[in-house]
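The chain below stands alone and is given in structure tokens; this is the form predicted alone.
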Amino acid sequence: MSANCLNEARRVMTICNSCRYCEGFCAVFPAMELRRTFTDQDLKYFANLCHNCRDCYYACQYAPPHTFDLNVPKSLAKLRLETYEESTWPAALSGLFRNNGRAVLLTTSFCVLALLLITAAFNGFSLPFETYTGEDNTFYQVLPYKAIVSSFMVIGLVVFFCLMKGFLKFWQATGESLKDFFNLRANITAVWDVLRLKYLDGGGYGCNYPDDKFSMIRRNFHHGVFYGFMLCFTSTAVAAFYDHFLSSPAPYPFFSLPVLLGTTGGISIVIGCGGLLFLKEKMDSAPADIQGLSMDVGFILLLFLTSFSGLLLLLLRATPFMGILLIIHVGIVAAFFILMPYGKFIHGFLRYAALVKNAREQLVNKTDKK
């Protein structure tokens, strides 16, 4: 963890303890209130709490040009970065962070290569190209069930495993023990606050983004991503029912359950991350981490094409192109689920522990009040 990025995030901090202008804009704020010095771990619980919204630097009377120089977005956006680097299993992998866009590159390039190179092998190259129709189109003729299983199964244990120990990283680093986690009161106000993503509304006016106008737009868009995720994910669990429990295998008929779900779900997702990744080419770069960039570009990009191909296979599953789409869809999901520790996705979970811990200081200082 680097001291200048630590001593910056508490320097600004401790100037905006003295003023407390934007107590009204986030959870932060009131956070910091509640401290007359802030220790590593603060900062660090802090900088995850913050989501980003800069209304804060668009209000601040010592904002650049002011000698006094207070970005707080831009302190908390670095910060955070290295909190992601320092919550990382294995801590090897770190670097991905800094470089992740180049790691969702070759990743997702390497996964669907090797899918169609290993279906190639055992099938070979046409099997990709001919149309199914009929009782046997399933999707199973391109890629066997058992290896699509099997892989996402070793995969989806490994990446929980790497999430849940970067939690519990992260959890430690902020001063927590593992038994103030449960905290039942607490945990219901995160998920409410995770609900409505509370903390993108810039305290009722919206977050001052791309420019210093209030919009809900940012907080529309991650609604449409978090909710169209949840529906694919509500989707993907409903089709292995049937499958499993029905014998049916996929592909499904347009108005099934698994079909609606997923299409819903992935055009929400298309629409979020295309608006998201308008509003990161059109934003004010003043209050950003640009060495976060490319990270949250690469995230968005990759949740996109996962969608984007997933309603491109419904679309053409009747057609030549089926196999070949099959191939690079998949490659493309398990390129997403490799990344998950070692990307953006990984903010969830920091966010919403910082979410709980706050939740609960809260409900302290309520009851000390009292």
Contents of the next structure:
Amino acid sequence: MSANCLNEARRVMTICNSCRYCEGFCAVFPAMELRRTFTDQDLKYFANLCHNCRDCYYACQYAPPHTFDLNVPKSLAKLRLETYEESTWPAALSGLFRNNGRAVLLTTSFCVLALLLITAAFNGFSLPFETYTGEDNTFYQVLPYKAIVSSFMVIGLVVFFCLMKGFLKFWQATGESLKDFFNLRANITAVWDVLRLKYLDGGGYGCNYPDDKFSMIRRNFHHGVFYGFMLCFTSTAVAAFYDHFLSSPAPYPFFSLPVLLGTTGGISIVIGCGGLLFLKEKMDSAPADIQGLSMDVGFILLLFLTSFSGLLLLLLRATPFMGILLIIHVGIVAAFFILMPYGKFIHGFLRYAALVKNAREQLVNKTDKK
Amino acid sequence: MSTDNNHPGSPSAKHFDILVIGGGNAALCAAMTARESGMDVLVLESAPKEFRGGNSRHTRNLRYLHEKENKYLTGPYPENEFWDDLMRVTKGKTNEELARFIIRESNDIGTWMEKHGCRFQPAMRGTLHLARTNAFFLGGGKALMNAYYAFAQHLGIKIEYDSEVVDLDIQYGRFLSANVKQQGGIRKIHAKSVIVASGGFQANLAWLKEYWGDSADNFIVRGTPYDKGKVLKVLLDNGVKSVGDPKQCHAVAIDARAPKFDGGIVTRLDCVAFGIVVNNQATRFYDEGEDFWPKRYAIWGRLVADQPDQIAYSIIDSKSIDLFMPSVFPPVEADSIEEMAEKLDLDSNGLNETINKFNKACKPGSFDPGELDDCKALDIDPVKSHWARPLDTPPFYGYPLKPGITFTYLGVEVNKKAGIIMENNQVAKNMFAAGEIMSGNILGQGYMAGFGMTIGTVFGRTAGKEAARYVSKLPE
Ligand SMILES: Cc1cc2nc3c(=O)[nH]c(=O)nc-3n(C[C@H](O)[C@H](O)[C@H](O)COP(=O)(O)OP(=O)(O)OC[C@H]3O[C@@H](n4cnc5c(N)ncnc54)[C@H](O)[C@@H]3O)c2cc1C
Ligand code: SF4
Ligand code: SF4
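Having gone through the form predicted alone, I am curious about the other one (the form predicted in complex with its partner chain); can you provide its structure?
Below, the chain from earlier opens the complete complex, with every other chain and molecule after it.
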């Protein structure tokens, strides 16, 4: 963690705290107002409580070129990236956050290539290009069932462990103890904040994104990605259930629950990610932290490709392209999983931690007032 | 410099219906209203785009008449109460006809503002005492200005930045054209009517010196550096009748470390009532606890301005550090009075003596920052009427104070139609004024929170409407 980033965030928050004009936009300002001075822990917490809606940049009378050179979203984004690095587990991999796009590219290519080679080693090179009926056990003719399930189980467990370690590291870095996390009311509030994306709504009018106009567009695209992801997640869980307990392995017919959920989710993610990428391309970069751009784009692109390749697979699963598409899709999904703790994906975890902390302290504050 | 008259292709080639001078709240309200009456409107703002919006970009709320509570205001604010509040702050120094007009015309003005892009928020922590009377802009005045500029553009109003009006051609009480400084040259712009909304002259230190002498050098200008009063001066030189005491200004005590211009709201200090204030001779000079700070902060600008070198120091101890809004600059911290004296560059014996005397004079009472409490120091000159507690619990904290000027009172006289009045008491036909430049008609002295924006909004709209009415009656 660099002292520069913390000092700048502290300077910025000190100015804001004697101004407070932006208190209606989000949770950061009311949280700031509970304090007179800011510890490192406070600042890391604020950095992740900020949803980067940028409303407070365009509203700020002290924004550059004013001598105060105040840029709240940018300062907090820089610090946020450092909290990602600091929370990485194992710490040795924290370097992956800088130049994240390259990590995404390399991991994805590696996964796809490795799968291709493994398949070739088992089945010879011809198999991926045969024509399949798109029914019965055809997926597993290409990729052996046991290999797929067991490697994803292993990846899943390791990733889950790393994510939890990272989450905990951050939670503690904001000065909280583990037991404080288990506060039911705070968690309910935080979940509700997440489901609505409360703090991308800028006090009811949306973000100043991609430019200085208020708009809900980014929030809506983000909803597309979030709920699409949840649908895909559910689809996978249902498929696993069918497979294990109903002995009905993939692929499933189009009008089956897993495929319907997955397809809707996939389309939703493709639209959401496509939209977010489009907005990012158009955005005014003055309030943005350019260093984090590669991480943002890498993540959105990877998620986009995961869904896109999945949808393509669905469409072409009865053609000679099925084999190669399956390998590409599974390779991308594997890369997506492996990179979860080392890319933008963790923003969800750290932000959730910040929202729980916020809900908790605002609850305490309310009871104190009574 | 060339006088570039009617340069083809440039806006000067064209005769606008209405020229609006200024780019703050009053100017935009006027421009939008005129445009909505079908006028061809040009706005000239002397600031560059990044600093557009004058002092209005530093504001936070406005006060308006409302019979019922609404989404943002917690209860009614009826005409009588509004009027009484105004009488109290101005001590009756107001033009009743205009003041009543503003109050009535402000009725539910929030609705009009919202239709023009303004977003409000309910009052939150720290500002709840204004939650019933004042509506807060979501994100503050700059957000409001952004919204108004966007709306003005959408309406088709022409806006030019970096365009300082330096002269007006006025003949027989009639506006003909304006000279504007643009890209190093002077351009002449013709319009059928002009609305002047260029604020006060508080950023013009040379002009302030005419009344304050060299002490004006030590003033800090809280708002925009672009309100230099150039157009005000031109108007007064051209036979327009003035209003308001030229020597008066609204000045508060702010942190001496603030930038010379544009420091805005964050440089204010709310610690004065909880400690003592000394000048650079280490002596007290006024009752720090006379009344609640929001009711007194506006006299402290003048009080500090009257001290040697226009500087003073507010000193509190650790008992009081959490009682007021946090400051933007950290306090000077010291574990002893000697150390404080050294850090503030004050005479150590003198400061010690002042504080000892003060501490001895403090009578025990029950301290309550929310009330005019009974902690008094009366056997001392000057007395401290409330919140007097001995400074005895280190660490001690010190804040340097300087006068921070918010706005000046001198302006142009107007009638209820925002028409500018000439020295011969004739109303100028095609010249209108709105905002700070005419607020001296209503605020003969004093100020009340959120009223500057009310004056600008009501008179901006009035000026826009009346100028449009005038232009539409002209023969083709
Ligand atoms: C820190 C601070 C906080 C405040 N808070 C509040 C508040 O919360 N509520 C409230 O009601 N009032 C507040 N006020 C007072 C308020 O700012 C003014 O009453 C109000 O903004 C006046 O509006 P205006 O449009 O007349 O002037 P301004 O907003 O100052 O606009 C004047 C405009 O004219 C332009 N201009 C000046 N000279 C020329 C020229 N020669 N040619 C072209 N353009 C020119 C300037 O660049 C500027 O854009 C505050 C003031 C300050 C300093
Ligand atoms: S971002 Fe600017 S306007 Fe908003 S609270 Fe901070 S200092 Fe005030
Ligand atoms: S960018 Fe948005 S979420 Fe972040 S601090 Fe500013 S207003 Fe709050």
